[in-house]
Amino acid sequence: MEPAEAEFLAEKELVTIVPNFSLDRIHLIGGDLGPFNPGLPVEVPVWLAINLKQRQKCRLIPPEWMDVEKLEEIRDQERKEDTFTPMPSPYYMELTKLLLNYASDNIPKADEIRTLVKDTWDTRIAKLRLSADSFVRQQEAHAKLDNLTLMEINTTGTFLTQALNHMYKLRTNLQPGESAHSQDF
């Protein structure tokens, strides 16, 4: 999976706008959307909410985790533990990069917000190339990958079944297989 369809789902979350104009409920196949009232907020998709934004027709209110002091917790903990610890969001750095590119002058400290997630996001790939280093060092057959979003996965995905691919072919050939023969004649 490409990154850009990672971003293409996290387009789908919900996010709360504050329209500046009238539009009665909007029926679309995903399901409807509004009634639209000047200054009175409602959740939208985050397509939506963008597409508004660049019309000036909204004003986007962050996620209540896109916060300085929630976001420098989130980094925090996750420095501390050797696991993986949840995320506010399953596409907490495509929402970030979306809404900061698109509304940052809606987003209070959008500049230390974007800190915090990449510190938080280098975190969470530096563990995960740790985890895999090990994987590969210690010859397993699965592994947990909990509290991992999609984004990260994607990350080293790629990398991580080339590597193991490798590695069972170095393995079955130093396996005399069932069918191998032999070169003595």
Second form
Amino acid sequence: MEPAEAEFLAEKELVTIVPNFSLDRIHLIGGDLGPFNPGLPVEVPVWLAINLKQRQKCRLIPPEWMDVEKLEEIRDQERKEDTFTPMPSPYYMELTKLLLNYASDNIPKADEIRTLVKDTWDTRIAKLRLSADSFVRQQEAHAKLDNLTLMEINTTGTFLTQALNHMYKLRTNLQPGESAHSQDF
Amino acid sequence: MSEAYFPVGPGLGLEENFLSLDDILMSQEKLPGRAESTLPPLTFALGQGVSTGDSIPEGSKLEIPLWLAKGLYESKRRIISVELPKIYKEAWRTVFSADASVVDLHKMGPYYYRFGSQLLNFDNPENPEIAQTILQTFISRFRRIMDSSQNAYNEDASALVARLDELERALFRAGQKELNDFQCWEKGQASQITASSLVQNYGKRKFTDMDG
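Let me have the form predicted in complex with its partner chain next, following on from the form predicted alone.
Following is the full complex, with the preceding chain placed first.
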């Protein structure tokens, strides 16, 4: 999977916008959206929010977690714990990038948010590396990785699965095959 | 999706993958052995050094390619005997257990893991140790490959891969692709539509055809 595909999936997430036009409820395959009334907040998918924002048809209200104080708390928690902490959204990285790129004027302290999310991301990736290494070193058979997001799995997925594949095959070498004379275990 | 074609991966282990180009190349690697009975002339397989037309006398030393050795080797009939290449011998196994990450696996035979797995086809008393060493070597070199492949962005990677075996190079490339894809997305280049690598290569191909 490519990052662009993960981003595509993230665009299905709902955000709140305040439109400045009026439109009746619209019926789409994915569900009904609207009605849109000027000044009344309404929930729409990210792809629509970005489109409306680009045409200056709405004002975006950032998700609750996209706030400097909350993100600082998440970052500190992430640094303190050895395991992965739950993220406020399964698409936090993608949403941060999308919303900050297209609607940074509606999000207070956009630059700080960008840095905080990036810090959290870096901490998590470092943790992922560390646990992958100890997983391989101890030749474990399975691991549980809770609270990882799609984008994070994506950065190391192919590499890790390929390496584990090799390792599995090298390990089956240790056991004598059917043709060998003795199997004493 | 993003690849022009999907190459068949090498079969790592006792069995080679019949359709894998990597495994075909690997089966050309030679290993030291000895003729246990008089053999017909095999110049085509053994290359120079063996005089043409003569049959090979019993007991002469040979450098046999893996594919031929696998065919001729049979523990009952003793047509040839096979020795371990020196990198899989006791002395080198000690080196690997001391610190595997300093060894230049590319120089020592670019198919260390796969060739080593193939050697297990020949009944050798040291087989369990060989298998164990290969596995441990992979494990101890894993961290370095992971870190270097996922951190070297926009760098000349030739120094990093110089000491890697072919299997590790494939892993390195997988890591680099993931890193590049992610950086590309982060910089916003992923949303730009580019020509498929297949189309680009097609253009190049035609140009050289016209020249020649």
